[in-house]
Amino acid sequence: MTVSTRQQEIANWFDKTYSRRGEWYLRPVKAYYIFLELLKVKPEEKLLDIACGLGRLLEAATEYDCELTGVDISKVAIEKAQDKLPNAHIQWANAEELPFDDSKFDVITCLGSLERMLNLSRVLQEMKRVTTTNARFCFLVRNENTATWNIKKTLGIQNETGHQGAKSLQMWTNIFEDEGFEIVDILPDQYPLQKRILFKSLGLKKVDYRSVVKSDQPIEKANELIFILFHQVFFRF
């Protein structure tokens, strides 16, 4: 399996980031429960987390008694995730060329990484190739129609080395539908809403990290978007 020069540059950026920052800048493990709940992950299902990083989603998924697999292009991330989760199958891989047989996984997650993929269409087709009939997918993607992203664009401070990108809600919707996915649900990223509950209550109110928090903000303005999808039109949760 190979990576292009540009992919290696992105991998090098992540290697340095994970080596210097470790886990301190990541959201807590409990914030990943919502993705697993939205997917209705069942015991003994096979779950693949693409761009798994340090394994936070996989760590949360250990409570769901499913078979865990993770891949990432950063070898530093893989080493750290393997040390933390010795019972999971975690390996280095290029998402454009997944090292798995056809129809292997029941569930795929890819959180905060699709906007960094160089050949997004190929990545999405690879995901479908390695999943079973009626597999479920959860993607967390960055929205370009936000004040934060517009400031970055105006000031020219996007992370070009790490291939940081963003697209609008409509653009993401069109991409997924054009690639043959059916969209089950779209929600705003839940972690900022969870943090808002804690902030407003001065930490006194308990947050249910497994339930959806309603937002009064238009979803088109959410910094990140959660998409729940599958690729068989006759399947329903």
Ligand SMILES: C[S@@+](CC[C@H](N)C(=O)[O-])C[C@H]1O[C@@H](n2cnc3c(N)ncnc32)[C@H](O)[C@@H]1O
Given for the second form:
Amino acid sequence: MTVSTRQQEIANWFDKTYSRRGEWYLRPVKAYYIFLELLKVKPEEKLLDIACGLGRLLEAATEYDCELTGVDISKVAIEKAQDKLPNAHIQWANAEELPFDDSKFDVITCLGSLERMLNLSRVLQEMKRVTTTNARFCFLVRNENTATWNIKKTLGIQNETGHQGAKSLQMWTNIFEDEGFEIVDILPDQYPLQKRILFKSLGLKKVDYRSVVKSDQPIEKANELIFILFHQVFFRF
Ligand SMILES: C[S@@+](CC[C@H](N)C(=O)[O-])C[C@H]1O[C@@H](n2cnc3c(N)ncnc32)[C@H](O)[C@@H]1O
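Next, give the form predicted in complex with the ligand, keeping in mind that what was shown is the form predicted alone.
Everything in the complex follows now, all chains and molecules, and the chain you saw is the first one.
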């Protein structure tokens, strides 16, 4: 597997972040159930989480009795995820060069990571290659059309070393369609909405982390966007 100098820099930044900030860098496991619910993951399906980080999505997915695989370019992430999930197949790999046979997986998740990829087109083509024709995909991607992102840009505090990026809803839509995906649904990131419910109710309201929360904000303004996708095909069996 080849890793360019720039990709190694990104991996080093994540190695350092996971070593220093550990579990605190990512959202809690309960915030990952929604992706599995949206994908309607079924027992015995083969699920691949690309850029799996510390294995949060895979940890949530252990409840769904499917076959779990994860890859990441950060060796620290892989070590920690393997320790936590000895029954999952977790390996160090570059998303641009997936070490799997064609048509192996039924479900792919890639959360908070596509904007980190240097060659997005290659990653998306690899995802298509390693999945069955009827596969489902879930991507969580950052939206550039938000106050938070604009403040970061104005102050020049995006994380350049870790290749933090963002695109508009329209740009992401065009990229996925041009790369041969059919978009089934687009939703705002659910975790900030769930946290708002808790905050407003002073922590008294019970939050159902597996259900979609209705947002009063237009989707174009959500900080992060959830895309559910299929392969673009004429006939589905
Ligand atoms: C913001 S973290 C998200 C981690 C995880 N998906 C989650 O939601 O907990 C982004 C991840 O992308 C990984 N990454 C960046 N470029 C990659 C590449 N080319 N191949 C595989 N993983 C990559 C990083 O190592 C990091 O773990």
